[in-house]
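The chain that follows stands alone, in the form predicted on its own, written as C-alpha cells.
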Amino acid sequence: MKILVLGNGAREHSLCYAISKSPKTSAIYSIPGNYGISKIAQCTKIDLNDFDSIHTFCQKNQIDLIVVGPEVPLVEGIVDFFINKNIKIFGPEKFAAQLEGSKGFMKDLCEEYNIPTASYERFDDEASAITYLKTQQIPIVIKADGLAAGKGVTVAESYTAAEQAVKEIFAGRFGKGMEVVIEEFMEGEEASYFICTDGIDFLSLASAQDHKRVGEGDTGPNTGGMGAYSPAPIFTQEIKDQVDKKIIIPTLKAFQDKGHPYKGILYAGLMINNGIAKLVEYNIRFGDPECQVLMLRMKSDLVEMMLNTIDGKIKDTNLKWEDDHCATVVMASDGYPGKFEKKTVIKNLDKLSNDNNFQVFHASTLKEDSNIKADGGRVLSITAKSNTLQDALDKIYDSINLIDWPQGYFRKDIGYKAIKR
C-alpha cells in the first residue's frame, strides 16, 4: 500500500517509523514532513488546510491510505472530505473531532453522560468570567475553548494570574473568538490512556505519561510535551477497568447516540487521585510525545490496526506490545514555549545509531547549507527502550550528551515519578 502521513512533528516521524515496518507498506509519503521524516518518506510541501491540493497529490501518487497526525486538519473536517472522495483515511470525522476542538463541547458531553471530570463553567465574555472567578478557590484552571497547540491551559496559583489568563484568551492570544472554560483544580497525578475504536468496539493501547510543563519538577508554563514514558505505573488494571466503564464506554455511546460514531484514536488525559480517575481532557489523535514511546513499543502491525478501524473490524486486531520500558526526552529550542532563536545548527546527530531499541525522532528540523538546523520550538525526541525505565533514560541522556547544540534545552528529570514509585 502507498500510505500518506500528514504532519511534520516527531509524532508523525514515529508513525512513519511504525508504518515502515508493516509488510503491507510499499511506499510512504509525508505532507509536509521534516528532515528526519525525509529519510523514510517522500516529503512534499503542501498546506495541510488545502484539502483539494492534498487530494490532487493523492490521485497523482495513487495513495491507498491517509494517516492524519495533527489535530487541526481533523477539526477542520479532512476525514469527511476524503471519505467523500473514497480514499481511506484514519481519524475521526469533524463532528467527533469537536472533542478536542472545543473544551466546552467536551465538558458539556461529560455533563450529559455523567462522565467524571472537573466541575466547570463556560463564558463568552470577559466580565462574567472574572466575576465568576472571584467566587472560586485558588488554584484554578483557565482554558481557551479551542486549539492552542497545548499552550491554551493555565493552572493559576493566584487570582491575578487567573484574571490575566482570562484576559489573554479574550484578547485573542490563542485565536479570535474563543470562549473561556474555567475548571476546578484537580489534585493528583496525570496519565495518558489511548484507545483505538471503530465506532462500536475498541482496543486499549499501552499506557503512557507525559510531562507537559517546561521546567523540571513539572514547573513553569505548559508546552506541547517535554518527554514521556510507557508504561505508566500509576495506570493499574483497576484504574483501567474504572476508566473503561465510566469514561470510555459512555463517550463512545454518546457519539453513537448522536449518529456520529467515533472512529480512530481517542486519547484520554486523566487525573488520578486516591485510586480514582477523572477526565482532564480528550484528544482526537496520538499524543506527542506519547506516540513516540508507543510506536517504539508496538509489536503489532500499525497499518493493519488502522485498516481494521476504518473497516469496522477492530475486533480482528490482536495488539501486542514489547515488555520493555520506553521513554522519550524532548530537546527544544532554548526559550520555548516563549521566544527562541530559529535555524540554530545541530551537530553530531550522525554519532547516534538508530535501531529497534533507539530512535531520534525529528520534531522540527531542516537541512540547509549542509547543516541540520532547528526550525521550531520542540526539535528532537530522543527515544529508547530497555528492560527498565532507568536504563532507557540513561541511554537517552548519554546520547543527548553527544549532541552538539548549545541552543538546545531539555528536562533532566523525565520519568522521575515512575522511578520514585
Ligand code: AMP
The other form holds:
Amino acid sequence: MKILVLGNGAREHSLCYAISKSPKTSAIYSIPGNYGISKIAQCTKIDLNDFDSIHTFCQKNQIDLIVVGPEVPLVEGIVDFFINKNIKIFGPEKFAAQLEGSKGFMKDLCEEYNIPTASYERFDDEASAITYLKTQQIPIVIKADGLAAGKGVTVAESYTAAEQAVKEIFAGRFGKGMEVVIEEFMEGEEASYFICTDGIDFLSLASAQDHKRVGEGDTGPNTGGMGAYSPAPIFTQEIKDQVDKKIIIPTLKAFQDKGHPYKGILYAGLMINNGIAKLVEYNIRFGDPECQVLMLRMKSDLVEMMLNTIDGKIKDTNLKWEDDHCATVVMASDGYPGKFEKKTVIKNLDKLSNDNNFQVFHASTLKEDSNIKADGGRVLSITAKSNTLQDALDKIYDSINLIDWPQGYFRKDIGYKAIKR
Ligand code: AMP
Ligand code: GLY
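What does the same protein look like in the form predicted together with this ligand, given that the last one was the form predicted on its own?
Up next: the whole complex, starting with the chain shown before.
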C-alpha cells in the first residue's frame, strides 16, 4: 500500500517508522514531513488546510491510506472530506473531533454521560465569567474553548491571574469569538491513556506518560511535551479497568447514540488522586512525544490496526508490545516554549545509530548547505528501549552527550517519578 502521513513532528516520524515496518507498506509519503522523515518517506510541502491540493496529490500518487498526525486537520474535517472521495483515512470525523476542538463540547458530553471530570461553567461574555470567578476557590483553571496549540490553559494561583487569563481570551488572544471554560482545579498525578476504536469496540494501547512542563521537577510553563516513557507505572490494571468503565465506554456510547461513532485514536488525559481517575481532557490523536515511545515498543503491525479500525473490525487486531521499557527525551531550541533562535546547526547526529532499540525521531529539522539545522521549538526526540527504564534513559543521555548543538535544551530528569516508584 502507498501510505501518506500528514504532519511534521517527531510523532509523525515515529508513525512513518512503524509504518515502514509493515509488510503491507510499499511506499511512504509525508506532507509536509521534515528532514528526518525524508529519510524514509517522500516529503512534499502542501498546506495541511488545503484539502483539495492534498486530494490531487493522493490521486497523482495513488495513495491507499492517509494517516493524520495532528489535530487541526481533524478538527477542520479532513476525514469527512476524504471519506466522501473514497480514500481510506485514519482518524475521527469532524463531529467527533470536537472532543478536542471544543473544551465546552467535551465538558457537556461528560456531564450528559456522567463521566468523572472537573466541575465547570462555560461563558461567552467577560463580565459573567469574572463575576463567577469571584465565587470560586483558588487555584482555578481557565481554558480557551477552542484549539490553542497547548497554550490555552491557565492554572491560576490567584484571582488576578485568573482574571487576566479570562480577559486575554475574550480579547482574542486565541482567536476572535473564543469562549471560556472555567474549571475546578483537580489535585493528583497526570497520566495519558490511549485507545484505538472502530466506533464500537476498542483496544487499549500500552500505557505512556509525558512530561508537559519545560523545567526539571515538572516546573515552568507547559509545552507540547519534553519527554515520555512507556509503560507508565501509575497506570495500574485497577485504574485502567476503572477508566474503561467510567470514562472510555460511556464516551464511545455517547458518539454511537449521537449517530457519529468515534473512529481512531482517543487519548484521555487523566488526573489520578487516591486511586480515583478523572478526565482532564480528550485529544483525538496520538500524543507527542508519547507516540514515539509507543511506536518503538509496538510489535504488531500498525497499518493492520489502522485498516481494521477503518473497516470496523478492530477486534481482529492482535496487538502486541515489546516487554521492554521505552523512553524519549525531547531536545528543544533553547528558549522554547518562548522565543528561540532558528536555523542553529546540529552536528554529530551521524554518530548515533538507529536500530530497533534506538531511534532519533526528528520534529523540526531541515538540511541547508550540507548542515542539519533546527527549524522550530521541539527539534529532536531521542528514543530508546531496554530491559529497564533506567537503562533506556542512560542510553539516551549518553547519546545526547555526543550531539554538538549548543543552542539545544533538554530535561535531565525524564522518567524520575516512574523510577522512584
Ligand atoms: P488541557 O489542555 O486541558 O489538557 O490542560 C493542559 C494541562 O493543564 C493539563 O495537562 C494539566 O496539567 C492542567 N490542567 C488542565 N485542567 C486542569 C484541572 N481541571 N485541574 C488541574 N490541572 C488541570
Ligand atoms: N503530549 C501531549 C500532547 O500530545 O498533547
